[in-house]
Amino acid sequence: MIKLPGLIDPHVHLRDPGGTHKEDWDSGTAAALAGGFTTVCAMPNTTPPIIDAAALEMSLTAAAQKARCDYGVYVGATLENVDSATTLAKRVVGKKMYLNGTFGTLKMEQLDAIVAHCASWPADKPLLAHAEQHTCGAAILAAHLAGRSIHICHVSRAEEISLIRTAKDKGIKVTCEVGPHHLFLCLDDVQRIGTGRAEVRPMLATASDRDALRANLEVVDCFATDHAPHLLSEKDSPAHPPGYPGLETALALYLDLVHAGIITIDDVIDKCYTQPRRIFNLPEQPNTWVEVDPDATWVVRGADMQTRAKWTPWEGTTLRGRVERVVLRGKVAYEGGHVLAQPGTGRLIS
């Protein structure tokens, strides 16, 4: 058994408000605890999107009533809220710019808006971007010209991690994250998973892209699941929305990298705790830890998961490494496959 600090996932989608049939603050934070995460940061592409004070209040009210682990929320960037978003800065973890298509309505393509958001957002609050390929370069440059840092979400391609490495070497203030599905899956896995179920943003890339991420893990500041649940009926429909549930399988996948000698346990702690705390300015959680059996094997079954989505792209896979116990602020929150923390016991971190 090994003891880890309470892990942090800085990138989850909990679908509350507007999509609670597939996840809400209750089921999503239960999934987090089952996966060893005691803090989650929720993205703003809900319905309505979290782009103003009214929508933020709706999300925070639901979280205060339902969340079982600690939490924060991001505000989304739009063409219209360059100035008004700054008034919410103290209540949110950071601001998210969507520069490529994904689930929701927050895509923002105009370069002048990107520049304006980079210039207006407080320098001491994180600024994040869903930025793929050429928009990755645009986001990094706009933030650099504004004299501030930027965090690139779910890097998925060799060209992106190469650009970020070069930017860091030049002293540019950029951080980035990689998700477990981009470290383990590629286009070769689509047929096995199923076309609709494999749909995700950023899309699964080539095996060479996946291998480039693994070869450049020293450039990756943190891991983030991009937990993005949808029901199987939705994934198997002609529309098949993008995203995978990931909170309950992520740690075992990271431990797979440890077992393979690619990273160490200390690297897992660094990328799932130390660096997320630093990048997102998160408080300590006293008397909080996770107990993990790194050698326990288990077969992944979506039906057994806490997430309301009840499916996983790793269905039937045998993983090695299992969360046995989670203690949050001195109280047992998860043990032996059971979530013990009650709805509403989580705390707002921002």
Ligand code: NCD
Given for the second form:
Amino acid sequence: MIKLPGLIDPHVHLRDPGGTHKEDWDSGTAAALAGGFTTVCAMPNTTPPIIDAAALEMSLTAAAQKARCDYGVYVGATLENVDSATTLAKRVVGKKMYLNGTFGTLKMEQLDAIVAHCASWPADKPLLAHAEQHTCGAAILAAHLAGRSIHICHVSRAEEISLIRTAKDKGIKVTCEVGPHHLFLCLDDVQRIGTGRAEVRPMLATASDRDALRANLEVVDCFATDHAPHLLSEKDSPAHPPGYPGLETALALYLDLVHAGIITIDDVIDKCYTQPRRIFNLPEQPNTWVEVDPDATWVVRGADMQTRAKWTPWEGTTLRGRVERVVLRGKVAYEGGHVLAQPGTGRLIS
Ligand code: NCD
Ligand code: ZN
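Which structure goes with the form predicted in complex with this ligand, now that we have seen the form predicted alone?
Let us now look at the entire complex, which starts with that chain.
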């Protein structure tokens, strides 16, 4: 058995408010605990989106009633809230800019708006961007010109990790995350998974993109699941929204990289705890840890998961490494397949 700190997932979609048939603060934080995560940071592409005080209040009220692990929320950037988002800075983990299209309505591609959001957001608060290909370059430059740091979400391509490496080498303040699916899956897997189910943003890339991420893990500051639950009925419909649930399979996949000799267990702690704590200014959770059997094998079954999505792109796969017990602030929150922490016991971190 190995003992890890309470893991942090800085990028999850918990669909509360507005999409609670897919997930809510209760089911999403139960999935987090089952996966070994004791802190999650939730993205603002809910319905309504978290772009103003009223929507933030809705999200935080629901979270206070339902969350089983600790949590924070991001505010989304829009053309209209360049100044008003700043009034919410103390109550959110950071601000998220969506520079490419994805699930929800928050796309903002105008260069002057990106520049203005970089300038207006407090320098000591995290600024995040969904920024693929050209917009990755735009986001890094706009933040650099504003004299501030930026965090690039779910990097998926060789050209992006290469650009980030070069920017870091030049002393530019950029950090980035990679999701487990982009480390393990590529376009060659789409047919097996199914077109609708495989849909995700950023889309799965080529095998050489996937390999470039694996070859540049020292440039990757942290891991993030981008847990993006949708029901199978939605994934299998013509509209097939993008996104995979990821909280309950992530740690076993990270441990697979350890078993394969690609990273060490200390790297897992660094990318799932130390670096996310530093990048997102997260407080310490006293008396909190995760007990993991690194050699226990299990067969992934979406139907058995805590997430309301009840499916996974890893269905039927045998993974090695299982969360046995999670202790959050001295109390057993998860043990032997059962979530014991009650709704409302999670705390707001900001
Ligand atoms: C996310 C979602 O469903 O909210 N989907 C996804 O494919 N990753 C949105 C996002 O992170 O782009
Ligand atoms: Zn996301």
